[in-house]
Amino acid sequence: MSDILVIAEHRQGELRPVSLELIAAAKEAGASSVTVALIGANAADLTGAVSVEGVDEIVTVPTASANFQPDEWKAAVEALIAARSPSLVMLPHSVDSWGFAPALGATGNYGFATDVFGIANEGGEWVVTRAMYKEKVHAEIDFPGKSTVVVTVRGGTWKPAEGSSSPAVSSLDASATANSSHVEFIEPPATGDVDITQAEFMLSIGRGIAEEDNVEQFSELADAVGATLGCSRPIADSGWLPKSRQVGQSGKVVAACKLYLALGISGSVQHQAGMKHVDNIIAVNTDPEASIFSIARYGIVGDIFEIADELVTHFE
């Protein structure tokens, strides 16, 4: 019997980094065994990508559709649960999972929780931690009487699993349980923008830049120091930078970031949800009481324009 079942996520033939984060979370939770499921028409091609430390077995589940289809994935996970009886099923807290995870939990009558960022096993029962009331409260949730628990896990919380392993590889035929899909896949248009979730050095700007005309100054600064330019929600909502550059609860989690420079950002809980996991946060703000300083390793109470000018001069 598999103790923890991890549902890997992939797009356009590439494994999503959050899949490796889930493996690390499963390993940290003290699972007796970790099985990773690869669902999709060509998912078997990714077995090497998930053969990392902590993985005991890989199960491939072929589907008729080459692209993600929520109906097919729901049926595949249901078949996996029926065949393996895992005590915990972990999915990324992502757009794909949102398409079928709630229905999976409801129809299977499993224990269910979303946006989980803490997982523990207490006396043989799973207890998870998630935020409530807009991140103002952290709640621990248990699942009395549930032999299987399904959770979606927040990305950027665990460091991705590394190393290599030689797990057993098997296949499961779930075609008999899949319903015909009512979803039409439309190729998304190319944006030409960067994926900030993979940036290791972020320079983000907030309300403190005051005017749209000032964005260019900080864009040039980001180029000068070798950082990827990001922003808080007010900047994206104003259209000063694309939504794809927004860091936070309604934006993106900068999962790979190692150094985060926050300029003129107050540090709301919504913004912190996208970057508070970063080990090295440097904050610059004129307000000494700004919330961003509570999570920053280094803080400067000062003018972001003066700091920007000094940095550009130094790196010229």
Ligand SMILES: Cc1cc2nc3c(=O)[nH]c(=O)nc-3n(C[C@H](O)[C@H](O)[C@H](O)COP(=O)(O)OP(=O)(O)OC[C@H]3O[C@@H](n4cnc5c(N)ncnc54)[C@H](O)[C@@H]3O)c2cc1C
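Can you now output the form predicted in complex with the ligand? The one shown was the form predicted on its own.
Keep in mind that what follows is only the chain, not its partners or any molecules around it.
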């Protein structure tokens, strides 16, 4: 039996798209049935959003809080596991999951692994793949003796499930004492600067530009080629470009982007979180081993300054 339970994630009343990726992953992992759980006071409102192809059942777990609360979510997942005995439980490898999934693992009752991007079933046993040593090595992990395995799954690995289905919907109760409470969401400060989430063509710079003085050259280049300038986190952290220009997990997802030119960016997982989905990624980096090349469509192993000098001559 390989019943899979997918824990959907939502925020501010909206389903987070990664939830649909998990449904697709569950199907691909060969689930005999896929149950999607919606946890939260008003989560039942999202039933329609998760009724996509491949979903057999939806279980809502109404909790006291409308927003994510780790104690309530942990209790909810435990109740779901008790009620459905899934062999695999999938959660997104997201900030909210970091806040409660490890607590499930730490009960000792389930197999547990985080940031998983490969899932296989070998003779009834789950074997997952994750990275180690700053992505230089991959590891296969198994869970001897565990009948239920809980994993957090890396976003952007599977294409989101689409289509529609009419799954059975039921509800389950779970009670918990919340040890923390939501006060408010704080939106990132709106700046007068451009909105990179709307840009179709991005030119992003990373630590490869080496010095603040060099920002100017690349902002001229972006201007010349007609791109919006973005950056990796170290550049924004140093105050060389406004925070609103940062692409990545703690920055922006460049949702509208069709063409992404990454100059001197190594391609960390967190940076990829904001741009990996872009169809045409082009990377320039002196290091042929840089992970940005593994997601790029075109690559240049070379010096960004040399390339920039030449490139600008083609845009007058």
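Numbering follows the first chain given and starts at 1. The shown structure was predicted, so the numbers you read here are calculated from the model rather than taken from an experiment. The term rigid core refers to the maximal set of C-alpha atoms that superpose within 1.5 Å between the two forms.
Original post:
Rigid core fitted, is the C-alpha displacement of L88 between these two forms 2 Å or more?
Top reply: Moves: no, less than 2 Å.
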